[in-house]
Amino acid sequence: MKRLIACMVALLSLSGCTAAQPVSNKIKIGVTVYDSYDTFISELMDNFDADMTNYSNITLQKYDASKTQSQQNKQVEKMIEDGCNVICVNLVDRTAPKKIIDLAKASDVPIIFFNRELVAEDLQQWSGLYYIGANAEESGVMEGKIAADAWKASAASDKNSDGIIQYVVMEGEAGHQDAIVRTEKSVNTLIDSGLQVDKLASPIANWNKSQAQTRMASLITQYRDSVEMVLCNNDDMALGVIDAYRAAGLSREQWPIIVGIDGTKPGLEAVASGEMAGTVYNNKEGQASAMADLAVALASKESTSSLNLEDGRYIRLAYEPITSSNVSEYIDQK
């Protein structure tokens, strides 16, 4: 089958699986993600694909928008033309869903937005719009608590013995709600824990590991080993920070406290190795399962009452803090 775009994932037919639960009619579910190279999104989609094998007579049509909103708009238009009954959208730009909403409303195709939450007023534009994700504020608070506990647990964390945390925030994306809230709440939680803080820098790394490594390498050149804490809006950026310290040749004793968010597999491994003080688990399994169940219910025109939608539109999964004390549970079970 001819690919529609270079990054298109081939149509995946899931009918005929041995243990699949049959649906009454054949249905097609479309998915477009903002960037398939984002580790958390990749892991979430792996779980979604696995969950969809619980159903038969379902076809998935999937796309990668490659961080381009106009391309994602065209992908949604194509999926509607191809007869998708429901479309799941991981928005490139959370402030620009209008084109997608207009297309869906005109064709009466429900949209499940996921992971990147659009503005609340936009979700109210039509009854066929839904959101699945988590509460960004909760993740920021948990990250700040992990960082505060790590600081208090080791006097060596205060490298210059001034009683003040010299810190860096590795921010995910300019103007992105999750990045703003995670940053604000993590720092405020440090302060609320009775700690004094001194921000050295807050570079934007766009949720990206290699960008974070580049930004941190520059800060290491500037500050050498005087950075005492790095709060990262996601695990990919935290891993980029780790790579920067490795490349700089600084000993582990010279590294700062590094904390991430998402609980990706590489992030969990970094917590287990002690390279990260902790991460905050973003329940990709729960989100994927909820999205699969909601998509099938909407496509089959079945009741969604058993899914416990908040305000009839939202499904939010709780975050969970992870440190060395409980990381083995997540590596073994998640």
Ligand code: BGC
The other form holds:
Amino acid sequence: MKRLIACMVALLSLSGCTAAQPVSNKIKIGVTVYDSYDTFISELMDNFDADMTNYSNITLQKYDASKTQSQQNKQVEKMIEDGCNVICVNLVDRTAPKKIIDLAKASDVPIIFFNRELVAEDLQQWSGLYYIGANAEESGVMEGKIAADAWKASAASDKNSDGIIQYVVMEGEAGHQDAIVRTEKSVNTLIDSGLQVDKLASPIANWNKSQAQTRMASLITQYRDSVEMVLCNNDDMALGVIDAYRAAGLSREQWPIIVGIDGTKPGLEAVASGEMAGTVYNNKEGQASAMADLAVALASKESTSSLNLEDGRYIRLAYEPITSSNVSEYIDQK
Ligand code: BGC
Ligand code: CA
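The form predicted in complex with this ligand is what I want next, because the block you gave corresponds to the form predicted alone; please supply it.
Next comes the full complex, and the chain you just saw is listed first.
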């Protein structure tokens, strides 16, 4: 079976579900994600689907763009033809939203972009365009702070005792705002905390666990146990790094400090077990519910004033640092 979820139309008007809030008219909301196999995106969408059950009279039309922008453009075209009142787009290529913006503008269907941020000039192209996500800089600073604290907490972190951190950055994806900014800010935060750093490598693993495992395995062949820190742009890649250390047969004392970002379910477990020194919570619950609220308001042509949109267009949820000291709160909550 092809991985593409062809066209999943889910009717969410749950008759008999007393909690469901009726919306005035029947509305249809379209969603297309860049890759439904991305852990963070799939957790975000699970939350969005759950949020949608709070409303009756809403039909959802969902697509997976399978990492192909041209395919995503066609999906948006189809959703407009099918009468979607608003469309949520997790762009494949954040630098190529033109076709989608033109289609939306021509048919007067608002678009909520999410997670993969288009440049501000593109969002200004038309008044019906919105963005929901988070401030990448904040996540990089928090990750750097967690890593710096972990380093300072144990003299054994400096395996070769040279007073310098020999580190690797596992990068998300070329050109993705979160990858670029998290890499820069996490390393700068180490330096700003008075630490000296020495970069060994910064491979790209496309947010993906198995790609990160492969990249780390080759670095372990090269450096054995002398890597002292691995800053990962997300949790899935941190988990791939852990798999590589495990597969190489290195004992836990030989592992570096490993930090991630997202606070996905498996990421939180790795923090709880001490395999990861920490992660940064990327508020998928908040992003999903903001997207649900905004989509419903736009589709039913209601006011968005209670949603506190920044510059009338943006909603950004705050990141939160997670270490062994507070991870249980997040595990209990999820
Ligand atoms: C998340 C990653 C995810 C990416 C997808 C980032 O914000 O941290 O886990 O793969 O978005 O665009
Ligand atoms: Ca060192």
